[in-house]
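As structure tokens, one chain now follows by itself in the form predicted alone.
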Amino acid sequence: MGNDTSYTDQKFEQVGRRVRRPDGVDKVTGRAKYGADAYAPGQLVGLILRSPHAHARIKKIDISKAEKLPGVKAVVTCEDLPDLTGGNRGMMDILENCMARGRALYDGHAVAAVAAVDKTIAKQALKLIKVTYEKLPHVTDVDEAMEADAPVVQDFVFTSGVEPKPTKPSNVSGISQFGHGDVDAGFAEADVIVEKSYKTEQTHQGYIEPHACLANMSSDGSGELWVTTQGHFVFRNVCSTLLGIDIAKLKVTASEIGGGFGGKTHVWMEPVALVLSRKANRPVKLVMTRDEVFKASGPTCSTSIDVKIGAKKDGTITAASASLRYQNGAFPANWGMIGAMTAYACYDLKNVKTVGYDVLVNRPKVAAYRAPSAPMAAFGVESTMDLMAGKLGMDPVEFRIKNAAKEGTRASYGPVYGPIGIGPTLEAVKKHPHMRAKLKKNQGRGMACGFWFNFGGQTCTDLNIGIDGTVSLTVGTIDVGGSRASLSLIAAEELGIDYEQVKASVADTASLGHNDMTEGSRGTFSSGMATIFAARNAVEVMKGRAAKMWDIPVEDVVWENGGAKATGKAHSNLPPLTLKEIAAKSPQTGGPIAGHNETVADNAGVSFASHICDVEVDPETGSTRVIRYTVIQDAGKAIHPDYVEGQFQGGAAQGIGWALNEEYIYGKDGTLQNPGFLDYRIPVCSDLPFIDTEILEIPNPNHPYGVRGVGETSIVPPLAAIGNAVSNAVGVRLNHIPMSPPRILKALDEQAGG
């Protein structure tokens, strides 16, 4: 990686500081521009007509009356989005999700769109579009979708991962298997075996800012798109492919983002806005309502999971298996595969087998949600780990410590771990004061572990030094959690200057090379790596400029403490040159000073966390209150500790909502019953305790500063930690998420023989 400094013995001057965030003032004063804040002269209002049916054949769409309405400038259907994908199945699925093609596959599926001079006229136009539907059988439950007589959602889907290849289409798009050893032999060795089944319901990321974009297509075939997204370069590539536009002719600018958590990694409506603009020859703004966000953007999966663990009397796990069924919505994906990969990643197992099933249903296309698939798998595994500890008479923490993965462990999904933090997080749990606090009546404590891979990916970064010595850092990864501050700290660290001298900006797609999505906890990891190497490029340039100013060989120049220093006795009379002094002379020594780096940041460090949770459950109402919560997680190296702690707390808060309240509720007709924050209840401040955090730093040897991604792991343990706490509080095992009051009361009633 070109890094000649060991991450283990580095002394940091800037990295690790709790500095002021560069976007803070604009956000608290309302000056920050979000997706719906974009404006273009002459812009039109776009609205989308959506299917009211879970599954229906579209026999006819009559747009003639809508087109004739004064003030309507464009009406589009799937005919305005011809298939230009060249047979790319993934792109075809995105195209069909953006606009139904022959069939509406879920409640909320887009079937037509209008652009008009104002919202009132646009709404009138939607009412004038007449769609003739033929209702078709539907299925929304993951287990029901796997039954032999279930209605087939997509007739092109033949189950992959099985031999021989099936001859009939199926709702099971793929089966994935992971593991090693001989689980049958391992279970035969076990003194105790625990088997349990679990269900989790579908949840939404719950970001406050809805999807929004402003599209402006020109008659020369070029276009611009302003959008709230986690990855504007990827949006550019997808939209260019679907519309047949040269990539270089579509410029995409990302707004500030009002939450994403994985839900803004997918293209939902942007191609529709571009087509409306092209047809109207005017800019078109499209903003989803909250109802549309719930019905037609990507929530996470609902699941059905079976877990089996066998162990010796001394607590050694001899075998573990899991069958994990994930519903992917109406389009094939790999969420079940990821669940199968992550399920047992925290443990050192001799015999392990997981099987993931990816299942289609008549629901919206599923999107990532912060460590996608891992929380559900952890709920099943970590709940069963507690059950096993109880059967063995062992402390749940000690049982986990005994079986925890470590450096050299072969992970259940394949690779051999390097230095990892699961053991240290568990030891920290064991020592934490939270574990010794006394509980009262109707209170329970639970803990659980979690894992996430983290990703690297393609990254491109520019660093330019002004003649006054200040630094412009230009990155292409969207800032969803404070990365501009973290990357500025990294640039300042490398250059040897103060954080306040660096200004980081997110470039549009015309100003920088390709950058992958901000997902997989890759933002600070990958852009941090690119920033380090771009800064080192700039340092080499400045050493050359200093050599020219001194008229000495560049080999005799070193960079120390934010400036150039001449080495050797022959140059001992030369005083050091600061970065500012070198920058001031740059017009006379060769022109602008810059550093650049493009990389594929491989070898992201895996991440582990252990959480502790105390709850109080009212046995009369089933109402649950989280009274204390602690997150302990390995960050590798905390570049900006405030942001790291914020990521820990945010993931835990979302997990608390998921565990106790949040779920998509579909009626028998397959339509969503609660598409809004009144009926889909996310946690508010009064629902949450202060979430304590403890940052551990077990450096990732594959990053110059030891960085690991931190943004996703913190949502993995909460479902299980809260499940274990609630189960301990009420004395009966809860196996269905969310653990809402009716489910808790039902479990208590069943225990009492009611």
Contents of the next structure:
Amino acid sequence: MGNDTSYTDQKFEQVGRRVRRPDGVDKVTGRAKYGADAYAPGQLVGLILRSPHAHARIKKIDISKAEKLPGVKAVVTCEDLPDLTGGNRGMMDILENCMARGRALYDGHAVAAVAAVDKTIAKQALKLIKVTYEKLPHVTDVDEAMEADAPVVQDFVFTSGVEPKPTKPSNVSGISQFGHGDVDAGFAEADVIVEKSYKTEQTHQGYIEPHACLANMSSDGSGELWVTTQGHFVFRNVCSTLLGIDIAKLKVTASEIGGGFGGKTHVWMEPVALVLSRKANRPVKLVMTRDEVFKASGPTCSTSIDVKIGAKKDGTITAASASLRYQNGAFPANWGMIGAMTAYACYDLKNVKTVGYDVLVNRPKVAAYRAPSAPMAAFGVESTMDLMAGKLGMDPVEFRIKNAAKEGTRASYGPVYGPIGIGPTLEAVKKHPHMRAKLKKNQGRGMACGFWFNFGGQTCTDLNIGIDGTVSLTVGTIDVGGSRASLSLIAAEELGIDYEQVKASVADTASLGHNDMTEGSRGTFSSGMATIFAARNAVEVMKGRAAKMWDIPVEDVVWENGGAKATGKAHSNLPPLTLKEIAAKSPQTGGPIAGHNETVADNAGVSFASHICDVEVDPETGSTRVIRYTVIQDAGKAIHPDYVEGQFQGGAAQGIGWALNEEYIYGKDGTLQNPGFLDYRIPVCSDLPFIDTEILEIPNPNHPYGVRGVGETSIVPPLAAIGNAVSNAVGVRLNHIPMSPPRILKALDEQAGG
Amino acid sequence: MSSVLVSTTINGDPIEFACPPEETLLDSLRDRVGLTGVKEGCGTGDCGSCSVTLDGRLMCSCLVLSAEVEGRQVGTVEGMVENGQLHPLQESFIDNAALQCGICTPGFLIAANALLERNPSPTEKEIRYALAGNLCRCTGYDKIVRAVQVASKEMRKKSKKTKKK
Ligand code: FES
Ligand code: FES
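Alternative state: the form predicted in complex with the partner chain, after the form predicted alone:
In what comes next, the whole complex appears, and the chain from above leads the way.
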């Protein structure tokens, strides 16, 4: 059979079942161990001192008093983290973000750290560290940072993607352009043109578990790290490079993870814990407070976006363009580029052009947040799509259907699509009962579409068959939301056994080959693929063992219904051998039975969603409630429907928070004003209705089961869906996210005033 | 600064520990008593992941000083299993996929249990308001609310049966 990744339309026995997850009992009894739940004998408490300034030169750090405090075992600054990056600027950025080097680049930037025998002493020690700062001018707004006289955040950054090469450093780290056709000609052809500008504020992933780790360096140069992460192999590689440890000598174990949504794909503080442990020669536990999580672990970008769409009277879009300015925090990244790629991905456009700007400001380094960059671009485009539908007098769903991308469409970011789900999700919107639910006064309905690429990447999986015929499945991708259940279902499916016979677990870095991050919705896609091939590999081994047991050629053995069967008339008297029977005899037939797979899982299969949303706006207070919400998304194939629905609902809820409430508020002094859940308000249970879901299954042609990633797309449409609903409810179009009560009231006032 | 000695009852067991006077119940439960099912999400009373009961009342353990629990009854998620049997809420959370990452789950279980003890047949709205002090970032609360609804039904059935006996 080999490793053929192409989709085959097979009947499933296990896949698609809503089974109980293997980590369920541990998680409802409090037994599951998360980042902060590990303890080592002799462990110290680590704490980090952070800059109170948005931008400042660090003239001096005096740690002498802190070091002398009884109970303090180590104090570190950037001096203890020498540059071992060999000129790799990306690595250097991670290091500098972990610990400032001469300059504090944002409010909350780490400047020193301590390890002490208990929290009380560690806190005292932080107070004894004297840092002399010289404040520098700062900038926190994306548009202001692009102005010629803006303070320069990083003097090594020159704008890339422009000719001739700039000679002066700039806050614009890169400009990237996508599209095809001739937009000027396209706009000239248009009967109607709509142009609008938008802003979105910065939000945080808001995982409930703060970053936490337990570092344990030995004096022989080897070490162990227990950490909450979306990718322990990548964390191992980064920490090894930054600290000069051999990769094989640093064992990283991933704890259960209390949410990540992209935020735990980045190394924020683990090298500091390791270096504290190395200096103190004791284990060090380092846990961020919520305040630190907000200030110093990456939120998503704030943005400023201009959108222009031209269309014929019949609703055909003739041209579309967008300029997208994304703020990346204090370190260069390419979030603006990604925004520019995703902006028009839902549509089949003859002439399209998007330009992404990546901009530095004095804010924390931006991190991935679920379909990173796509929600903001979709807010601009999907709001403008509704405006255009209004101008044309067309139904917004019909207008989108008319222009939707389909198989064979050249995407605005380059590739040509295979079978995709945007059209089907829109058709499903039309049919959905939600569209016919009655609306009352001050209520409005909106819809919007969203796209995400999905990602595959390096994956490695082991499958070991026990002597009793039970199966341990060992994967290297972190389980962020039930993937161990899904992967067990896949293994059971391939082997032809029951789900209950399989137990999946996530291996540490010493037990399995490299696996990339669990990001880009790749967990179930890529580890699922590797699990299929590992299981098929094991089946081959078992066929050989059965042949041996029967003493017949292996060519005469097939695998059916969880066991080996001898084919051909000559063997018609041989009863099939079950997996259990083959496993029981394995010591005599050649030893342990295992299957392995190492792969780079490509072609993750793009994903599309359409959301419908009803809101009620209180014109007195400007507050908005979501009263009905429906997510329709293509999953390719839902391995475990409960957790697919869960991803749909969770992403929608995050999008609702982003649309209505959540925002980083910076003061004039460049410091964050609301680093806590009280003032940075994420949706609570009483804010939301039930979130209806509809799973479409348009198979990914490049996965044996047709799986597409499902984790991220659901956060893309809500911003625009809610904006469109608000506009339909009270007649004001909000172009600034979040649509918080003051912004809505202001818009209503302006409307009333004419 | 000397430690205080605290004698208290946790999940029915008599427990004694010494801690600094300013230490929170959350820190003592986790670092001294070993009950790490109690989670810290914020430390400021805003997320509910540290929820415990104190003499039967729902509390954020990050807002309680350990010294205050002297002589009182503390309940944590670790105490919900009775005679080796999962509590109906625990069963329902697993069956209804009410957890994704699960970090918020202990807090939700404690809060939901406190609700059902007070009000065995809450409406959806009552559930949503009773759980509004607990943050979950993964689920959008949909499956959590449903899990509580299913559990409350189960528990009512059970209590009818035991009453009949
Ligand atoms: S940790 Fe106590 S409420 Fe968040
Ligand atoms: S399940 Fe992750 S926070 Fe609730």
